[in-house]
Amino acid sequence: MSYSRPSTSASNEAPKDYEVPHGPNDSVSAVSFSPVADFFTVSSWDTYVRIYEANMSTGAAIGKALYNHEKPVLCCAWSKDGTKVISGGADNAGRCFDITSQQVGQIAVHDQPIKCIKYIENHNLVLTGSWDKTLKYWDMRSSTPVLTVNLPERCYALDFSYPVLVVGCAERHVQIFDLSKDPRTPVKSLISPLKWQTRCISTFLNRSGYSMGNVDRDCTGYAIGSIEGRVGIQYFEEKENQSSFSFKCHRENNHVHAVNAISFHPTYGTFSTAGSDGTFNFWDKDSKQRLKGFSSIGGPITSTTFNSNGSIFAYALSYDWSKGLISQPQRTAVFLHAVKDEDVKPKPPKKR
């Protein structure tokens, strides 16, 4: 399956976006927006988590705080109320930074680096996924996990739209949990539909679930990206008007690039992909077409995120080790892209 798309590279627009000042000194592992305000975090291999405030009306971003791990930081996220930042790193520790008090404390520990971290607001718990092949749920007031779940392999990526949690592991394992029933046992244990290593996972809702105030926010599937320039759209239930498929992207002639990040738009349910080729695109999974493409920014994009209303798209330029050890260090930067409605709004299917 391939998406409908213009056939020439001239259709790709060169991004002209705002560069966030005082950025990291090493590769960016994750960028994450607060769910309640235009604050965002940047975690980096330079051991720091930086917190910024974005103001698109003035076209600026201001550094507000930073804290550090003892080794590279591999992930970051926010609490639902936007008062806390959580992060995990290669020091095997999970940490929490309180925005109000500016205090940081350790809240989690694993036997190996923590690759993924999320705040499960429905249970007031922090979830960590590690290369030690476990998921752990933490009450931030306790030094011992509430629950430990064994995985078939190392945790590489995870995402959730409550109550559904999807975890991507090494060797292409995918575990799907229903957190409202039994978080200990996956309801499905699958092998990725993609033939190569999983790089990113992002869950999505039914289309009506993105409408403001709509209580029908059922998680209906997930998008999974791999190192071979391919994305799979996987539905939990196959229906007449929705069936799982995969498509190629982030490829240039015979060069195949990793898909490093997938982010769903919070209002329209369309989504972005970004890759090692330095490009990002906006897609509509329902009409199976690319909505907008942007030309390369000159280096890999390692992470992306939309703000709470989808008007700002943040992305990180940094080396992703897709070419192994290199002699010349590549530039690291974080950019803010002002999202145009026509670039992300769903479109009717094209007539074939």
Contents of the next structure:
Amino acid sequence: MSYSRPSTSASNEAPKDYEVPHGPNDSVSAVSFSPVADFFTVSSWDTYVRIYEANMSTGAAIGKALYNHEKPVLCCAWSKDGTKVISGGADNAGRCFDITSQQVGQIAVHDQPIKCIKYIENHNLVLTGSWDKTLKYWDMRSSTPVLTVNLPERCYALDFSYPVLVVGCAERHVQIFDLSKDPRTPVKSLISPLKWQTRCISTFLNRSGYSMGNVDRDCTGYAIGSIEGRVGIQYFEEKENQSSFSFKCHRENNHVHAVNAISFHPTYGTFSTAGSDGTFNFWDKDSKQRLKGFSSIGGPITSTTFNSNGSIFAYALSYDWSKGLISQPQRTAVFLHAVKDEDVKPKPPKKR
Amino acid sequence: MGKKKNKKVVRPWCWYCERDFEDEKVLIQHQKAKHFKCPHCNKKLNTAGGMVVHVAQVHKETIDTVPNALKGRESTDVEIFGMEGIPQADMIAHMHALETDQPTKKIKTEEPMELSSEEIKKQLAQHQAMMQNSSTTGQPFSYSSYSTTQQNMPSLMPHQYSQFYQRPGVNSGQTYSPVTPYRPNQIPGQSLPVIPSQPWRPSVSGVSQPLYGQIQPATTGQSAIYPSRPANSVASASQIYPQVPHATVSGMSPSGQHSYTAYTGASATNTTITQYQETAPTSTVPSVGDTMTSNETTTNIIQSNTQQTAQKTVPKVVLVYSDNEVSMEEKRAELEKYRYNEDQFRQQSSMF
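The form predicted alone done, now the form predicted in complex with the partner chain:
What follows is the entire complex, opening with the chain shown before.
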């Protein structure tokens, strides 16, 4: 039922990855790849959003632009066409940076910091989730939200694969919306299958949703990570050969670390988890196996992302506050990991 | 001193079938093989609750009896793991059986070291003296003896707790005990002489009965829990007691209070998908209810014993970040350096 534990497996190797130069000066809150090009953004607690270009031929990354919030930036995302960067921060504001005109504008406002931001291309709207217990939809030209949705608790994590939106809140609330029908009321309100605070959520598609020229793209479930080193794989509809389960990860000896990030591979549908323990792993949920594990990079990994074709895995090493305020300075760096095909390719299930 | 000498008296024994074993490891093996084995696929689970959940989830069937158990001990609701969770009454009964039946023979053959028959006789004499004493005074269930035995319980609880819940962080000073909110000792200026130090358990004496509802008006669920307790009725306490977690749940439900009560309640109501139902708090609580027949010596032995084994078998799991109510980012954002100034915010939003 469970995956093999990282600590017991011998396949851990130290990642030797490229460090992005001129990284942020404070912890990274999010990394996000453009859906159309190898540009990526890094949002940081130092109030800046930095935009880099990853050059595939030279294997280097160069800074392209940066803009700032008044206070730490907690999230960032790209528009579908890759022309705009959106970000939300502790200044309760959502901002939009236009790549072509290099202009920054405010697009959203909440009563509390904005923890999550997404661009919903089907409606050309920006979705923001905040600790003020609301979701708001913005059309970027108006200063008032198109729609405000009340949540049962503070928004901690959200992800969507149109039309399904999954929002993870404090107190383990999980709300599932169908954006094509009614974005106002959740189709399902439930309590997280994990017993501890929700840390990250990532939706996934059905198997064929990841193949090329996919017609049948159904969001079939979501992965949810908690502060107690555990990931739940939840299907919306339980079927014969795929039912929800959870597994432990990011634990070393008796220390249990938070699962900080879950990213699904855009073409294989396998996924990564990264934790406060400074390790990241690739998993296959269908065969319930760990595909690849890496040893700790020496500090928490706060955010991860794949690029649009899944050849680059970007991850941020920075302090995640899991031990509260600590005196010694923590290293902050963003790494680009060249993804090996065999590390992320789904494997046939193990015989038992 | 007495504790140390006596701790070897009790051999680990199985509550389900009254067999005793060389050490607790063997006992646990026995329980897994005999009582916690799934009848459908022979998977060995850790607890009866675990088996119930497993059978329900994997085989979609319900199971309500523990296989190979004695009559009256087939309940799957009692959480037994090794020596943990054995109802006090049964524990004492077992002790009695040991002491009265063939104490010397049994212990000589099976526990040849360290314990002389003299000591056992002495202990027996002590025990009998106490029993006699209490019966001559006509107060077999006197409050004084009751309270002294109870006083030892809090030290036992955390171990029991972590044992059953396998939940890290509990040992690190956090009180997640569902009973915590009801401690009568919190009442200022209220003297409860009968139960000087049992913070985890409401008083059983009629003296304190009218207090409930008066002094804790903040949580309305409270008065419902203790609606009208018959004075001086000891048995009623153990009847009422098991209801506590449920009452907590109904007390908190839709309003989403952020109190501890709310949280513990929520964790107790893991509904459909969760795989951890074996941890439902209800089961451990009632077992504490009926200790009145005991004398102090016996309970001490039991406790030192269970405590010891608990320490041995429970790997101390530590959550690196264990605050289930507030996320790391929220805490971090509270820091002066990162905090957003409200005035600034108003200015800005008016401009916007």
